[in-house]
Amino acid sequence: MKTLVKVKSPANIAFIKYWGRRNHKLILPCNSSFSMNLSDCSVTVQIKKIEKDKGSSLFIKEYESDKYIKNTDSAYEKTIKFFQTAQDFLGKKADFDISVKSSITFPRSAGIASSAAYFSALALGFCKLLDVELDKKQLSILARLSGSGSACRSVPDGFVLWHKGNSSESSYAESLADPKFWSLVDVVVIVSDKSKKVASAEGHQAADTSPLFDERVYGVEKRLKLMLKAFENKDLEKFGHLLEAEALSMHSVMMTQRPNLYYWSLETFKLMKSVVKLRESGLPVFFTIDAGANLHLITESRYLSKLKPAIGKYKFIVNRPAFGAKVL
């Protein structure tokens, strides 16, 4: 049995994304949604058993992080929460403490899908450090219930879909193609490095107070289809425009809902009118944007060197498929 697990975990971008529940509890989401794994945007946490205090059920001996990831009250109780749900949910428990190592890779709580990275690693360190094997089904359905639904699309390989299902059991991410299957890139602009001030856990509970929020659940499965047909054509024009529209409509109910939520910042919407005047221009990028101010720039490995110059002045991070959650 394991006494010390490292895992390394990749955040993803949702191309149909994920917000709204129509469970809070098992974090079922309204819509099924489909997504890259991150090449250069992970986490590594690294979780150690410790022997148990007398009295205590189960105490975080040590959280440790580098500058992004802080020791927060928040993030402290996620984990301890969680490590009591893996426990439930693999029908073990511990007879030892943890205590958790983290790092990081880019800006965390910037609407780059750190919870997601984060959570998805220690899924599969719990499961490791309590001997339990589960497969990628199974290790999915565990990461949704952390709390970040979008960690379970992090646990598979490549291009991932998480099936909206209609139990907790049948919501699930599985692996629609390899890392290999298709040469984009995703290029996340870094217009802020500062945490949101509403998390995305926050901004879903309110989602449905959207007067936009039924037109959008009902129009998401038909954009689904027509995305995933794209992707299976490797049509790169009709994908980037659905993407945007995509990415348009969640953000149009989250500027709507009560409380609105403004993730949009001046240079968000300056450099989303710049990729246009770039499509226009002949070079075939898109923009999507998760819960926050940065941007997300798609387009295909051979555009990266045209790119690349029209988004210098800031910084940026080039990301390709990868690989899901792994043991290092």
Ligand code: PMV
Second form
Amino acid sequence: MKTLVKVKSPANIAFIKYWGRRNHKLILPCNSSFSMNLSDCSVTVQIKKIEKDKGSSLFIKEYESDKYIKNTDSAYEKTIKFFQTAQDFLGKKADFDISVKSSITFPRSAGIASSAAYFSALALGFCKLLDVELDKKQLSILARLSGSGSACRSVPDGFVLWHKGNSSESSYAESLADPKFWSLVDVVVIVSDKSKKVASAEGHQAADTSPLFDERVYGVEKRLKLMLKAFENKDLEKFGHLLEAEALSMHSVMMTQRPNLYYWSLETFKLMKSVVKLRESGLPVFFTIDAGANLHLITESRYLSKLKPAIGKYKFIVNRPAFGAKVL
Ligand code: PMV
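Other form of same protein, the form predicted together with the ligand, not the form predicted on its own:
All chains and molecules follow, beginning with the one already shown.
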């Protein structure tokens, strides 16, 4: 039986986004979503068993993280809550306390899916410590229940579809293609490495207060079908235009929900316009944006050398399609 486990898990970028839930307790989304795991944005967690000396419920004795995951914020609370959820889901009680250490390769809570990477890693690590083997479908369901629903998409490999489902059992993520299928790159341009003020969890709760929400939910399934077709054909032009329309649809809902969520900064907007200009100059690059000010530039790896100099003063992280959560 393992007493220490180390897991590395990628962040993922959603091409078709998850925004709004049908069931907040079970984290059931209003629509299916589609994403790519990121090679260079990941979280590594180390979970260790410690002999129990407290009451009957599991206790995190040591909680340590690097500069992005601090003991002082809500990550600790969310972590302990997730371990309770996981024990219920697995039907097995831990007879030990634990120590959790984590590190991250990118700015946390800045719209680059740090919680997806963190909770998918925790889900796998905790199962290993409890000596429970889950298949990827079940592991993705467990990761979804962490509260960061998109964590389910960091479990399978490569390009991943999260089926919205109509129950906890049918709402899971599966790999549609392995990382080698298409040499897309996601260049994350760091406009701001500050933590966002409103977490996605809060945003999902209020998504349906936007007058544009119903239209989005209706249109997004159609967009997903078209995007999957473009993906299958590796048609970057079609894929990219759908990608931008989808990001703008989600942000239109965000900006019109109550309270309004404006995640972009002026720099975000300037960069969006430069992407359009780059396209006009012949470079096929497209943007998408999650719940933050940072831009994800999507193109094929053969265009990378032309794209990099155009990014100018900003720091950036180049990601290729990656495998899902794995034990190190
Ligand atoms: O899974 P959450 O609760 O962290 O929400 C993710 C929301 C977006 O990143 C904005 C969209 C997505 O599908 O990843």
